[in-house]
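There is one chain below, alone, in structure tokens, taken in the form predicted on its own.
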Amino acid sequence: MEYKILKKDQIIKLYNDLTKDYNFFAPIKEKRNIVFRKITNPEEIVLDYLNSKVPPKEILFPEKDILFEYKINDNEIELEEPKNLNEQNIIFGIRPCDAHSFVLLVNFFSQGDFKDEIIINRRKNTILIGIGCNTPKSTCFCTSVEGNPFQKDYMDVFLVDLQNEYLVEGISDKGKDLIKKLSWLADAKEMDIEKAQELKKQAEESITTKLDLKDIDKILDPNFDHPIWKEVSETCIGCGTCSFLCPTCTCFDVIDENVPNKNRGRRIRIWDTCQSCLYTLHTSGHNPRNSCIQRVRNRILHKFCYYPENYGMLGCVGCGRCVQLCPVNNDLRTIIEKIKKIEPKREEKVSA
């Protein structure tokens, strides 16, 4: 395996030497919080963050995106596909929470006979250039949803904060061939190499959130009516702060805009969140899920039970954001925790 060094003094010579081929996104500081947004000003980049408070998953699947657009001439409809979908961007300084999400967001729009080509195409011309959690943030759990701070899987190329340099290294064939690319990057020494692998043990260790999520799914599947989900939502105010900071939340709307006396319009997919009372309300007045207690139940079943299911893993990736953001304090790690203790049910003996 072949390692380089990035100096910090070097971001802006990346971002120009890729910019002429990419757009860039990257971690900048915006109203007091981290957020990812396409890099004109290289010194705006951030990457001593602990996370974003948005998830860049807006990158891949934007909070309001354009389907496409129309045209009426006469009887005819004229559509116009977005144009943008073949640009080739690269994410820059993206956490292994979050770069382990795009799998998840990816896997959940390939299913089924209509496939949503907008998000794969944006995913498939999207380098990820992440960088390791060195001081995972208390309400990290990343370890318990096979994760890791330092989870290199997803990634093209990984980079790791070695305090005045980057130890950097090539994951899959795109970032390898990105690295050949800036052959200005020094070799890396092999105190570098072992000074990346003792920072991954202190970031494994400093996280002591340890959740046993095996067969969480068999727990929750027979208990849908236990009394647990009245205590568990009753603090809840369906803000839906948990959803809409989820990286693998992906509950969305659609809305028709039409421009007045134009003949002319677009489709928008918005994001919605399961949280909301007009989430599933139905056009005839009827709620299937009206009360709190059904909406809360219902993301956990989503993320614990229903996931494992129907994708055989898990829909969370630990990032902690629904547990530090929660305006009532409201810990999916308790909830889980409260919900492994729920004991099995037995089985009736049916007398002959």
Contents of the next structure:
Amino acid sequence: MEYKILKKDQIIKLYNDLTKDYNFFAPIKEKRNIVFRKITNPEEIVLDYLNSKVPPKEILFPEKDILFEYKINDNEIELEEPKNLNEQNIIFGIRPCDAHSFVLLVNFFSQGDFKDEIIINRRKNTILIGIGCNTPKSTCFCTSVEGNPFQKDYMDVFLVDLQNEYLVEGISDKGKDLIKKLSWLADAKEMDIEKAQELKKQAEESITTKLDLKDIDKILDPNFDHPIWKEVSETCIGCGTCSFLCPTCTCFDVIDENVPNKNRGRRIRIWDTCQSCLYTLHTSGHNPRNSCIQRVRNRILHKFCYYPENYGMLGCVGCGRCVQLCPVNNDLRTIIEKIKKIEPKREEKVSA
Amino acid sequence: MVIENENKEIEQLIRDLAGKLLEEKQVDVIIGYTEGTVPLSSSPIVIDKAEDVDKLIWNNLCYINLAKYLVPRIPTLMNEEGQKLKVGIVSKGCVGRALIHLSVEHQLDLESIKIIGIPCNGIINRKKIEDEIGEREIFDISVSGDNIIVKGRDFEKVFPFNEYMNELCKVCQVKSPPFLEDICVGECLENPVIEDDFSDIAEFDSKTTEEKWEYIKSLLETCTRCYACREACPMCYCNLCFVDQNQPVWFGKTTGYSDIFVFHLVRAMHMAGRCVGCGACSSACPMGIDLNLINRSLEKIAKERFNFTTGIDPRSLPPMMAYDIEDKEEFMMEED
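Having seen the form predicted on its own, can you show the form predicted in complex with its partner chain?
Every component of the complex follows; first up is the chain already shown.
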């Protein structure tokens, strides 16, 4: 594989070259948070960030996504589809965990009877130029969830920060073609590649959170009514921080906004969260998940039991955002440790 | 006394009182704070055994208002037979104020709780510290003397505590809960008298309506509507919040400008004469939105127009629950 070198001051050139054909999304500091935005000034890009506050899933699956607009003329209904679905996007500087989450998002939105063309198309039209994590956070645990701080499998192009420059590697065919177009990129030297390997090793070793998630779905499945759920939800206040800032959470709500007396309006998809008191509330007023206990359980089961059962992989990418940001510090890592300590039920012991 | 030593004393006070209440079976459980698993955090904890009192801590990161755990939206603590438990609650001033106000609003029976009063010495402004540190990971935060020491991979920074505490804590005059006979133990304030000149928001107040609007717009635009502010607020206990109403839908649910403002401004309206200035909403916000100026403005309105301070006296009726023919009303008609 051919490796290239991108000098740090060449990012502007890279942006200028690519922005002609692509919407260029990159991490920037907005207010006090690192977020991904379609940028117009490449000097705003922050690549040495730890982890973005809002995951870049918001590019594929925005907080507020207009599904269509409608007009009613006499008895005719006129629908207007969103226009920008075929625009080409680049997400520059995405981290491996967030790129991993795109696989999970696409799984969710493309399997089964109903396919979400909007999100699937956006993903198809999006190139990921990712970057390895030289300094993972202490709350990161990607290596426990089938990931790695230098995992490049889900990227199109992968960068490694070598301090003064970036090592550039084309991963997918799309990515390789893109690099060919950037003919001004210098060739990398053998020592650059070695340095990148060294950084990868250091990054992996620096991940201190190790969770044993093997067969966790098999522990969770028979313990739906275990007292542990009361224990781990005791301090939960029921906000949506963990799920809104989770790169793999996919719940949404669909609302219609009508312009009064104008016979027109729009249908919007917004984020929803299983932690909300409205989630699964029936029209009758009954709610099968009417307490924090059931909602916290749902979130854990969804990621570590249902998702593995449905898609054959864990529903968590180990970014640690929920760990870091939970207002009451209800630490997912602690919850997992408690789950791992659940004693197998006696009858199962006999059968085993 | 330096903050570091105050913390040790407060922590000891909590453990002594909690241990005594549990041993004497005056309470079934204690709600307090315990060490967080990540820096800049603490975690609420419920203990029911005297030998667990050492899990209870006090540091300047105990930002959650524990009164939240006693209001109806979260089911009341019960034993296995479904009987209500008698609860001891570690109370800094704003927790005590919240409990008193909740009882005024008939949401809480003060007789069923024990307020463990502590002399709070302020909460660290996590967001201000994070802003200063930038994109570097904080590994450890501690208080040494009167300073906050923040350590990371290749750095150590010192912040003076009195500058880096929450703005609300800087002007707080109710550091311990107001004293209530038979309900409070520990350190409490007898008949606190609040004199507040609101000089901390004088600059904001002197702005024009347009400038204030610009400030609020810029403040709120990053809101994701996760509702951490609402869920952390002890006064947000409605069974169904106005924004969650869906029959009919009263308010827009998106993160578009107008929908965000409507949520925050209507919530602010509901907080007038009710906010106890604990700052839990701002501490809880994952996006770093600091609602301090809005909340202080509400407090100022309640104080200036109705001479009311929330959560001081369980017998006084708050302005929004009482009607007086002399009530000022000009602000509804003429003012900005």
